[in-house]
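Take a look at this one chain, the form predicted on its own, written out in structure tokens.
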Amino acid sequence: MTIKELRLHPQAIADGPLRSSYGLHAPYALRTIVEVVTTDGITGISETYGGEKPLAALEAVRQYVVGMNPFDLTRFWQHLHDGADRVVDPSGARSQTMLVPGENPLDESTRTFAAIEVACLDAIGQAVGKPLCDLTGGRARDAAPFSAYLFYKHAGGGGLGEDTREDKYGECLSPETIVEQCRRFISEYGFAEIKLKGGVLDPEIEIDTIRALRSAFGPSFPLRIDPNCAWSVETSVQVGLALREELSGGGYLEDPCSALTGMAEVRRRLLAEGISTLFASNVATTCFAHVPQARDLDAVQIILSDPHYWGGIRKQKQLSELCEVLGLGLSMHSNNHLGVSLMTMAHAACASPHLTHACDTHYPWQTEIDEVVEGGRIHFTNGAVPIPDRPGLGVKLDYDQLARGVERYHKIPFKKRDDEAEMRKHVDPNWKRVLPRW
């Protein structure tokens, strides 16, 4: 079996005006659908980050992918891998502190490899008649658990002009509206864990929001909050003190301030007060070299993986094993994505024995109109995505929908994610991401 063709399909998918410490989401998020077509008539697929840079990186490896055996992934890794994920840069340049995922040049080789690896594993799964998660030693579970991922947002459902989408949730900039947003998520998807994207409003309001969620849903729903480094060490400590009860019982505090050293200081000060709130990170821990450092500093107790930029599903499983050895927890980070990516995350989670917390997903924020998976949207069962009894990823592409996404991509002005520019355009013409903001 040899790859005879590499097809790349840039996609634009409508996205609502969601807020984070990075700024404001644009009316469209960008993705890329990848196909590897083999001489055996099998087509493997994957999904990765979108826009000009990720697309150019995939184009740059076309000459190596075409003619490659899909089984020959180790040699492809050796060719592509630059070793950057083995070195911790004291400057923190490799972190996502100031760069949104998909735009960090130091992740380029692992992101590119992951996109090709997943498509190859999908093709291999189809060739041998096995689900993808069973190709790496067998699955640890049959369904991947996900959490309700809540966002403060402005009014609007995303899209532009005639492509403007329905706003299912309205403006959500208060504790009360976030609780109602969560109620709808749980009703529709059955989520059993809750995450709030913070770093947007005054910390006191975000504390009140977490308390309102605890009051509405009770202690059986673990809570987590992620301000994406928007707080100082002092503010992070104050939030940790205020939410000592609400973030216990399976919850956690994610990337409250920048850098592992800052998080370690917050952790020390909270422990001195008898508060053992767990810390998680996908900003300060983005490669394997960060993991032992995070453990040694006691800065992070839960690593937030992502097969899209950690190097694919096999690297995800290696990370699971490393975290288990080091006594760290494991969950999974998310960006806006379509069903191919959701199934990739589900297979990665099911192949990772040491998954200790439900994964993040933006999937509820996307719409049926943009879905490229044949048969429409992926369904959740009790907050989890079951692995289908089909080979590979278990999903096929709807090529009419795929073509619509390509056409949409070429029509819109956005070719990279820039949340700061959107804030200046729609909220405050002088806005700039400043860390810490509080």
Contents of the next structure:
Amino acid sequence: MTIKELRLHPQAIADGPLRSSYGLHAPYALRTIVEVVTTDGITGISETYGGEKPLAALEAVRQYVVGMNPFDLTRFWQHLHDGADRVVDPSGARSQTMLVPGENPLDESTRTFAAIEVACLDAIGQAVGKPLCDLTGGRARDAAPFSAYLFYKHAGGGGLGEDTREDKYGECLSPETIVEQCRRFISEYGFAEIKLKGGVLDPEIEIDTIRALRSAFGPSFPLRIDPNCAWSVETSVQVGLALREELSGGGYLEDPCSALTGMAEVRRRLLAEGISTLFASNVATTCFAHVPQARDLDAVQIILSDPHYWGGIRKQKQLSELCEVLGLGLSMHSNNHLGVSLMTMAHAACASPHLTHACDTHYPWQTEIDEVVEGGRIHFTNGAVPIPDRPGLGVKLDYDQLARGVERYHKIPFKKRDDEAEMRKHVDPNWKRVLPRW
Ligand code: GKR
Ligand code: MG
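Now show the form predicted in complex with ligand GKR, given that the preceding structure was the form predicted on its own.
The complete assembly is shown below, putting the previous chain first.
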């Protein structure tokens, strides 16, 4: 089997005005759909980060990939791997403290590798007639659990001009409206765990929001809050003290402040008060070299991986083993994505024996209009995505939809995610990302 063609399809998908400490989501999120076409007529697919830079990085490997055997992934890894994920960087340059995922040049090689790896595994799965998660020694579970990922947001459903989209949730900038958003997520998808994106409003309001979620849904729904480093060490401690009950019992505090050293200090101070709230991270821990460091400092107890930039599905499975050996929990980070990524995450989660919390997904924030998977949106059962009884990823592309996504991509005026610029354009002309904000 040889790859005879690599096809790259940039996509723009409508996205609502969601808020985070990075700023405001633009009316479109950017993705890239990848196809590898083999000499035996099989087409393997994957989805990765979008915009100019991730696309250029994929273009740069075209010459190597065309002519490669999809089974030769280790050699491809050796070819591409620059060793950056093996180096502990004390400056935090590889973290997502300042750069949103997909924009950090330091994870370019693992990100690019992952996009090709998943497409190759999809092709191999089709060739041998097996679902992708069964290729690497069999699955640990049949369905991947996901959480309700709630966002404070302004009114609007995303899109521009004639392509402006319906707003299913309206403005959500208060505890009450977030509870309502959550109610709709749970009734539509059946999620059993809840995550609130924080770092947007005054911490007192975010504390009230978590309390409102607890009182609306009860302790059987674990709660997590993720302010993406918006808080100082002191504020993180105060929030940890205030939410000692609400974040216990399967919940966690995610990246409250910058840097592993900061999180380690918050953890020490909370433990001294008898509070053993777990800390999770996708900002401070983005690659294998960060894991032992995070464990040694006791800064992070749950690693939030992401097959899109940790190096694909096999790396995710290796990470699962590593976390288990080191006594760490594991869950999954997400960014706006389509169904191909959702299936990638589901296969990665099902291939990982050690997965301790439901994974994040932005999928509810996207709609049928932009979905490129044949047959439309992927269905959830009780908050989980079941692995279909079909080979590879189990999904095919709808080429008309794909072409519409490419057209949208070329029409829109930006080719890079810039939440800070969006904030200045729509919310506050003087807005700047300041860390810590509180
Ligand atoms: O979608 O705004 C967002 C999130 O803030 C995203 O960019 C983060 O990478 O979901 C992510 C997280 O958990 O930090
Ligand atoms: Mg996070």
